[in-house]
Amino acid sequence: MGSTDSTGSSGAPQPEPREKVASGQVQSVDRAIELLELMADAGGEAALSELAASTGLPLPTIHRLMRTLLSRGYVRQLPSRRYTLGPRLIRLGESAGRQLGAGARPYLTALAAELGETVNLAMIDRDMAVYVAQAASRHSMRMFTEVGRRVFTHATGVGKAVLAQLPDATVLEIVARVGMPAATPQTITDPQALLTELATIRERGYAIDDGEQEIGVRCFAVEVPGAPTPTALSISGPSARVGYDFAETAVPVLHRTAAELAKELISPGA
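Taking just this one chain, and keeping to the form predicted alone, what is its structure?
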């Protein structure tokens, strides 16, 4: 009879056993989604052996799942034999983004009416922050950001509020991949300075963009707690109107609305 030692006969550590799929769920679907999420976490590309190491699943099982995803366009196989996320996911993501924006818009509209400035909802996507919904200020001089616009996370309030939800190691990987270009003289361009800023955000409970993306504009942003993807809610306007005293009123309202949005984003199981 073979040894029961968890390291196996080779002495190499074995992956932890996966948790059982909840009753009523389809195991193969659960596993396929897990593989896609692991690839996304790895930057969008992975080898079968890497997926096996992360999941503890046998290589033949992973190969069958990946071949199915490949046939439907949800993954692509590179000449190196590695797999990357496929183009069919783009359409799903765009559709999900539209639906998310539609569901969030009433909350943003109410928030903009209460505070009088422009409100944005953004989430992280492929190392950038993407705006998924907006409600404009009633003022003639107001901030406008096109829904769907992608911005660097280090230079925006929503971006920093999103990064503050991630481990520092992940943050460093992101800025190493996309860089830290300066949008204004106020932009943080040093990785260690960014980590210090994120530590402050976590302790304070909100992020500030003080002319870092656009001179003369100030933004306060908070996380949407428990969102499936790191997400942030912000309010912004001209620095002359959106001062630091404005934050005393705005931030608690942002947190309240973010908690309401979290319930919208996290639908209960069927």
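This one's a predicted model, so the numbers in the text were calculated from it and none came from an experiment. So that the term is clear: the rigid core is the largest set of C-alpha atoms that superpose within 1.5 Å between two forms. Numbering follows the first chain given and starts at 1. Compared with the form predicted in complex with the DNA:
- Gly179 shows a C-alpha shift below 2 Å between the two forms [criterion: core-superposed Cα displacement of 2 Å].
- Core-aligned CA deviation for Gly86 between the two forms: 2 Å or greater.
- For Gly216, the Cα coordinates differ by under 2 angstroms between the two forms after the core has been superposed.
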Given for the second form:
Number of protein chains: 2
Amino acid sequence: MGSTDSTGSSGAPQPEPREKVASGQVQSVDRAIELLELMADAGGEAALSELAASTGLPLPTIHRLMRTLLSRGYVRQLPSRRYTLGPRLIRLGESAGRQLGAGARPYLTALAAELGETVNLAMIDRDMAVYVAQAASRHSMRMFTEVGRRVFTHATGVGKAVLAQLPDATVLEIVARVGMPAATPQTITDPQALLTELATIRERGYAIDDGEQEIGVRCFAVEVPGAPTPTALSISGPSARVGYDFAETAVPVLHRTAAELAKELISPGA
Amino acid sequence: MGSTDSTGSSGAPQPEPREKVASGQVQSVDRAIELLELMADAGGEAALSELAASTGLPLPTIHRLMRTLLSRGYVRQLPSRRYTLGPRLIRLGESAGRQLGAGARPYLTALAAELGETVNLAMIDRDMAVYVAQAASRHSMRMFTEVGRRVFTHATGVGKAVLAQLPDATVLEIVARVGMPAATPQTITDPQALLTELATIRERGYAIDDGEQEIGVRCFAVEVPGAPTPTALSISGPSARVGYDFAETAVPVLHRTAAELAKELISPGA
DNA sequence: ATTCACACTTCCACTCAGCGGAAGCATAGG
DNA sequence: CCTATGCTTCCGCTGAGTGGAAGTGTGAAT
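Okay, that was the form predicted alone. Show me the form predicted in complex with the DNA next.
The next block holds the full complex; its first chain is the one shown before.
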């Protein structure tokens, strides 16, 4: 992205660039996606008029787009005429998750088995980090997988490991957009402190999250080098079990696995 | 696919009705969705030219659509320039799943606890049944949830319970489109036999799947009456534990829960 | 029971977004 | 180095998409 901007200097009688769809893209598709996202933000349900209010688009336009989504099963319509996200999206999401976590799973499972703690793979999605695969340790078998969950980048191991792959300017843009809320007293909440931390991470070769996301949980994370989308691999567990000495064992294994994962992600099945 | 073929004979200058998008819908959105679906069918990954071949659309058109999806994170692009489904879809699918299984989960969990077997909620999606929520029994804790999985309607308890809510003509259309492959020797593979079975289900008030999907697994399923999309609730387990006498206990509870679910699905949180 | 108000849906003519043929680039293979 | 293949950009034409206005249904108020 970051395409047609910053060159607003010329005094040409520009007809107001605004926040239009980046050129070379399809307006109606972009709008349809915006509607889906809005519904997701609203908890998966919305009325037509609510969508109109949020987007500023005229009702007939939205209605037509929703009809299209409806016929494809991407949204459903309740008897109250309100819309909800549809069953077909589950399938797509599953497929995407499988694709992303595809070759990854065996590596993660092996890693979790070897180190005995929970392993996560996450990549950046807009301004957040999204978990795309997980191998749980036997200790904490959770009913609900974390896959699909989005977390702030500044407050998690994987998040910081991902940010460390980006230029500082981009990092600042991200935190400017989404902010840096504190999840715990340990969370980094200052942009400059974050940049310093990222420099340390690049130097050291791995990120540490020491109760910054959840008190009592420590996490070591490394980048997956050369992944198509900035990606990170982490291992985490209770501070009691996951001490700093644990890093000496874990980090080399993480790096090795990350390198293998990189190959797998770039040319699947190769 | 199968679009502009076979009718090469007539010399009439017919503007060719074809398999157009139903009127009042948005062509480009429909096409974008088709691309996503194709990618999912192809295992989550495809090259531009493959998509062109499958859809019959010209390359530039597809390229533009993919660019839009790309910028929204609905697809990613590998260094090989091939496309894969993107991380953002996971989030959407999660949200859709949460929405669909929303109020349902507590009911399912209670039901699973009360009856001690795995409970599933499924709804129809095109020509298949898709699981939208599950509460597993303690017996068989699976690593991978079944949520999102799509199954044939004719070979499963939930499937048949869903079909029983549809007119025979619609049922025949569905099986004509997707066929009736046998999952086990018990699977119903004849359309007429299926219609007879559905009549029995409507009469009896619940569906039985006796090893038709998987040998040794029995399942009782009831419709969720008045759901916006035809939906069914089932309980299933090994034939050894789930005998026919079990139905006497289970079915009334299933019916009661289904009725409660119906209310919940129609007006969430009410 | 009747009216009113609101929200959704359909209609239709204008027009600009989207389309796709053709030309331009990269990248892999010879 | 050259060729082949497949992706990407360009650009003028046009019909798909748009959105104002009118219609319809539903639920609340009187």
